[in-house]
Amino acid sequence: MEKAKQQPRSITYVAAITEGVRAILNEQDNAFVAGEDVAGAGSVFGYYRGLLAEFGENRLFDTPISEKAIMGLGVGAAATGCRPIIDIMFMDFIAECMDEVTNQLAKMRYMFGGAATLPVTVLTMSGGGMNMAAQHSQCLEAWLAHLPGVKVVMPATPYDAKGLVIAAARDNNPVFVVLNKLSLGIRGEVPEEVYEVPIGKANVVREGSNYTIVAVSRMVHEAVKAADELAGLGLDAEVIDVRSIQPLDTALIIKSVEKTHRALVVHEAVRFGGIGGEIAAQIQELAFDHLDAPVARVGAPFSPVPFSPVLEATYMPNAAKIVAEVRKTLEI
């Protein structure tokens, strides 16, 4: 009798995330998870529920509420031999430890002429839509890309959620992973097996001819929908998932341009002064004679997350504000 065919697996992005620290785990002895409220509750998101049973009180650590001192730790730790991984709970409170990434966590192993390695792991959560208002919703990525000596990923899948967690901690440079809240629950693919996702490859998650739309993080659920949209107005739109802002897959997204000759970017951070900017100056940089229009960004106004359900709808960057834009661009 034939043996069926397993049907893949699906599982959420924050299930993904809990596979992918336990995967860590288990591999390495000397990696421990500390931040506030990872241990007995679990992350406030979920994402380390049920690894306290598993592994411990001596790999999971509730720290008192002081981003610096649980950043700090993580330098000191990773210094002496471990390898962290630090739990920052909301993105918006890297501001109460931007010292020790700026100068500590991003400068002692070039300073150092490489005799200490940081194997940092920080995990972090960005985006809105939850209502959570101006200081638990921002996008600051941006901040930490412009660091030389970090590395910077933003998963949108579940797939690259436990794939990236597991690059990131076997990396021996400084990695956040930057997670997004309103991602918690999309499901799908993930193999039950330890996988890396490559730092620094980008993803063409949707094949197109005549228009790139480059997505970092949830935006690339939101350019797909734009994507489909746009094909009943004759642009067969190419989608890029960046997965990682520090390092760029610069190579891919030009190549993508040199076949489309538009491209659009899209992030959910404010769009001054975002990746966006930058990646649109390398497009006009190494693909000028290529692009047939102005290469367009779609990112959020220059304004505080709003509370308010309505506004914060208003404020935050979707498909239809990607389609409006390209519209606008090629003025159809």
Given for the second form:
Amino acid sequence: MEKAKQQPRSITYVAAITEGVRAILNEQDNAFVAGEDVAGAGSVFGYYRGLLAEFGENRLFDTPISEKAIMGLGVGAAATGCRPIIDIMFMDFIAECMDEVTNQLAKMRYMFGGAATLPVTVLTMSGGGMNMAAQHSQCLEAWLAHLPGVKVVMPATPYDAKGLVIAAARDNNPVFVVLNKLSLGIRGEVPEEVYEVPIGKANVVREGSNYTIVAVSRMVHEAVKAADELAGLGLDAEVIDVRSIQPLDTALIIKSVEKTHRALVVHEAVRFGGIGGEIAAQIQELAFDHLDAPVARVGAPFSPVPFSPVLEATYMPNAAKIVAEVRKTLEI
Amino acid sequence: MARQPVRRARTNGTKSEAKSATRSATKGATKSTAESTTRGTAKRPANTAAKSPAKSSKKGRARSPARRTAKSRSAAETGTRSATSGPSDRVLQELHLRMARIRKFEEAAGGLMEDGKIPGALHLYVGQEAVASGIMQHLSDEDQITSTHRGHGHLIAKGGAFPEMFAELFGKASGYCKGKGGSMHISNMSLGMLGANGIVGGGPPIAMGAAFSNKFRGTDRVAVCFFGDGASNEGSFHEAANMASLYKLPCIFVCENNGYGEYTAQENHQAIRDVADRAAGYGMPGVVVDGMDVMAVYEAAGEAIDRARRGDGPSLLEAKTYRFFDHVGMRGMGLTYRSDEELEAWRRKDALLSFEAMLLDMGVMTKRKLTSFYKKLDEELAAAIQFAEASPFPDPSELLEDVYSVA
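Would you generate the structure of this protein in the form predicted in complex with its partner chain, following the form predicted on its own above?
Whole complex next, starting from this chain.
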């Protein structure tokens, strides 16, 4: 972040992704981007725009709408010397290739006794809030984080988007970079140079003394808003952006809870079975004696993402829900 | 309806044509200068069956046939397309060696599983040896394959060493996968064997990806995907076939149609008889070949592999074959899903025995040589099993190793 301050430049989350991918295509001759509408269209979200002209059709190419084949291409190519960047347009579509993810990509190295190395980077777009209904809005990151053998990062800011894309593509393991739709237009300071955000390191985005909010992806911004509101109730909330859910930076979270003695975990994914349950469990296991209140959780209700704007607005977790949950838990 | 062993062969040359051409060509070739040269200078296959089992058991690392690069392949070794030149004696002997190694390994492994010495489940390849052998004869270590749950035969034909293979089946640290994969995930990356696969249909997308990689990296390597009639109903096969054809990838889809998806007969799991028909839907050649005839497989595979190496794209090769043992193990579960008569009819077509009869008839093999060959193979097997049994299990501390690359 120091370097960002040296040469302040504000760009969007979507532009930051482009810069990360460009950096990798420049530095790794055996890297390529494969996926639906990644080349000609530059992705429906626009983050590969311009890269086809820059790198040519051998480095970015459009695939058929065949997620099994796309993910399998990544597995087979990575096992034989390439460093594929695989694009799964909407995270919901990962369901189409869960065998390739679960049984092949995640396990091949282990099953082969370490003989296979799979440097596959998967970029995929998660999240609701754009009236795209039940099959184009989900946050399924807990499926992935449950699989030994893969890493899962979830950038909330432009700075992290660029740095995590670069770190993911340089990593010799399968890494899912779970992006977020409503974050695409967010602006933030991003250095022009090539840099990595280390995978597995959380980030304190707002310091506080008596409450910890652990937030995932876009909920980081909602958590910061909530912290501002909570200040009016006499709470000085610390906000942690986990950035990576697999591996999870448990140490940083525990350190914060030992200081604040209270915690809430928030993510946009369905609360039941979400990664928040794991984080809450780890907090009570490792910091039980420090806790002055139950660990609270905020997530989406146990429902598919609805289409109607009114219903979707009701569905989505946000700052107000975080504040309400904190007040309920602390009875304030 | 009983599954009939004899089916039409729909290769470029029919099965009988191929075989008679081979016979006459090979016989006639003794007079041909080129072929005589090949015969005269033919080295024994780099197999260990011919070596002392004592040497191969520990350091020798029984390398099976023809670990060689494509550069060393001569036209004489691969050429069966000319009507006047058949495969050399060396090729014939290597084909036999691959098949025999598979047969003996699988019978030994099956016995060890039935005796409770090998944990878990083994899916034995006995009966289908001609398919792996005929295809692998064209491949080098740099060419990749993906395999199936019935994968030992593919690895053996690709050059897998008995000691490390048995050790893996026993779950020992000295196994190819350090005991972490077992039968269903046995693999060897340096032999280009990208794994047996416990998921039916798991292989095709991966093989297609390896083929893409070969093209992307500017090599002339090919990737061969083995799968069964059952897997031909999985979406993964269809997606991979479409993409391989679209990008003209050096990928060969080899369907080993053994008539059953686990315990369900082909007629009860798909409405077509020839899986090769599905090739038309993806704009690639589809060829049916008698999978009990190693020469027919060898010849058809040569066409498909040459086509792929030339950059002309993928092919689908369907080999009609049969598993002599049950879906799992040798005895199976006692299910009556196929008749004794059907099994007998296919056993009469035994690819190994009929090829041996042909080699004896041609004079490429003698009964004495064959006896000594099997004696040495048995000794090699015994040494490999001893190596595996004597090897230590993985240390419990290795449990969490290899989940991630730490490099």
